[in-house]
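In structure tokens, the next block holds one chain alone, the form predicted alone.
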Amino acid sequence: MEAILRGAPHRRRNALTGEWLLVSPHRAARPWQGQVEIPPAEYRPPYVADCYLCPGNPRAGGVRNPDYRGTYVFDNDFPSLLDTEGASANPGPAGGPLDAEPVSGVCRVVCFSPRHDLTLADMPPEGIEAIIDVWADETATLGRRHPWVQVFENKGPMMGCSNPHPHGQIWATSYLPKEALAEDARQREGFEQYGRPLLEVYAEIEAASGDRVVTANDDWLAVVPWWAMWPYETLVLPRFRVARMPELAPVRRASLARLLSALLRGYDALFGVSFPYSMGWHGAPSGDAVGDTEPWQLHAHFYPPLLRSATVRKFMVGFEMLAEPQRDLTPEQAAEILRDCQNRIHGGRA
């Protein structure tokens, strides 16, 4: 079995998500002449005049931000959702093939520091620490009234991101989105079937097996999943029953901050770049959406796009946007590169 699963087509299951994806190994060898990405400048200034997220300068909204000193939360000047609760309007038919309904929500955006040229990579974990707790409040405060409350980071203009000044995001929704109903359903069928939750369950089987983990302290673990999609996707997992982030004592935020810190350094170290990536926290709903939250455990996604090098990357199309998603490299083999990283670093421990 380990030498099908290193060496010839298969498919994986996602326990996550019920979905399955193709493994294709032998085709991590081919050639590439396809598009090339420009990589991020080496140099950024801590400080940049016309930057609408460094401290005291006007956003593009007109609001002028404050002289900030450590994390800054503010309400996104362009939200993709109104707070506007209960929304009367029915923007379409009621069932059918047109079917809508009518959302609102809060969208936030997390200032990590307010140094331009500081990315969590950068940042002591002392630092991470702090905006560690910056989630947690943030996502108790939304979430006493939105079911979900959606805390994620792009990073770099490869992912999207709009503003080089590093930051996250915070989006909490009067809905459960389409992933959080997925992990949901996953998560309760685990629970019935073990007895206990299916990621506690997930990350006793990759902590004994070693061959995914990418790097691990007593309270943490991440690993590039059995099931990962991107070339060097990782799931942050926590050694502790845990169903949201506003639960972590401060030993377990410090504990989580240290493992990011070495998670994100030994990115960076892989093709020597600032590492883009879409990573974002996945905890058990708020109130009363989907009632009994022990199935959950607490769970963070690092997707990065980047393949063979800096400047190629992975691309999402045809087969996988038709029929389902493919990757070449294998997760085991992606774990060992990233773990190689993390050990010339610092011996692969957090």
The other form holds:
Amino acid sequence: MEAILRGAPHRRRNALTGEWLLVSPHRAARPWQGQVEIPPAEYRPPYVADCYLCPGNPRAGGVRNPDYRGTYVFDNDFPSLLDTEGASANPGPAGGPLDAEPVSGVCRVVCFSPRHDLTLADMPPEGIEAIIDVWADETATLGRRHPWVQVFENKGPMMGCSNPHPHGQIWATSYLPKEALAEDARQREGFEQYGRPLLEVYAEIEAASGDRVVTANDDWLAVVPWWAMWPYETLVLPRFRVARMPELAPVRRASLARLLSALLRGYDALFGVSFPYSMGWHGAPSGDAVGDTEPWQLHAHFYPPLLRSATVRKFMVGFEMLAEPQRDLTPEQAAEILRDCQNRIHGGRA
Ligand code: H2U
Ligand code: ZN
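Output the structure of the form predicted together with ligand H2U; the preceding block shows the form predicted alone.
Starting with the chain above, the whole complex follows.
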């Protein structure tokens, strides 16, 4: 099996979702004729008069942002979900080929900093800690009325982010979305099987092997997961039990901020560019209807699209769309490359 994992086509199973992935390590040596140049970093001013996220500026719809100095959270002016009652008296799906169900929810926007020119990777860990506090507080508040609170960041135009001002979003929904449902089911199965959280078992395996570890400290681990779909995908895991972000003690928030800072600076070093990604947090669902939280471990996914350079991305097309995801570079190779970036910037420990 060892030799197959390194050099021959095989499939790996995503323990969190149950989905399979095709890995084709033998293809990594094929010739590449695409683009490779690195575009020069563009200058960005710290304040932009027509940015709708900069302090003091007007937003669409006429509200003016306060002159905020740290983080700033507001209700999305173009929310994808509406905070209607009614969906709580949800009649449920009707069944049949034209199935549908009513939903409700809340969409928030989180400005990470008043500075238009920064990214999380440019901020000191204390700045990231303040953002973790906001994520935790919003998760607690929105979780009182919603079973799922999705904290996420889309970074870079390649990911469809409309504004470089550092920001993320939070969507709270009246239902468990598909990823949440899959992770909930797999973690409950895992708890039955191991008598403890699946991701606790997994984090121990990764820490012991080290093959897929990108960076770590005493509290947290960043790995290219065994089942990574995207070339440089990572999973951030706690090395202690915690089901949801609001339950994180201040010291764990501080160590998480250090780990995220290291991970993101390493990402930026990989192709010499402010690294695009979608990232987000998954924690135990909230509310009465969702069962106990014991099987759950809080974790974050980073899904970066880049494959080979600042401009060459991985496309999820063809076989990926019609059959199942596929990758050439193995998760172990990707982890080694990302570890090298970590070593170059700070000697590896977060
Ligand atoms: P993204 O660039 O990550 O998509 O996020 C920007 C969000 O900000 C987007 O969801 C919202 C958009 O609806 N927005 C406002 O709430 N107010 C505005 O004035 C412009 C954009
Ligand atoms: Zn701005």
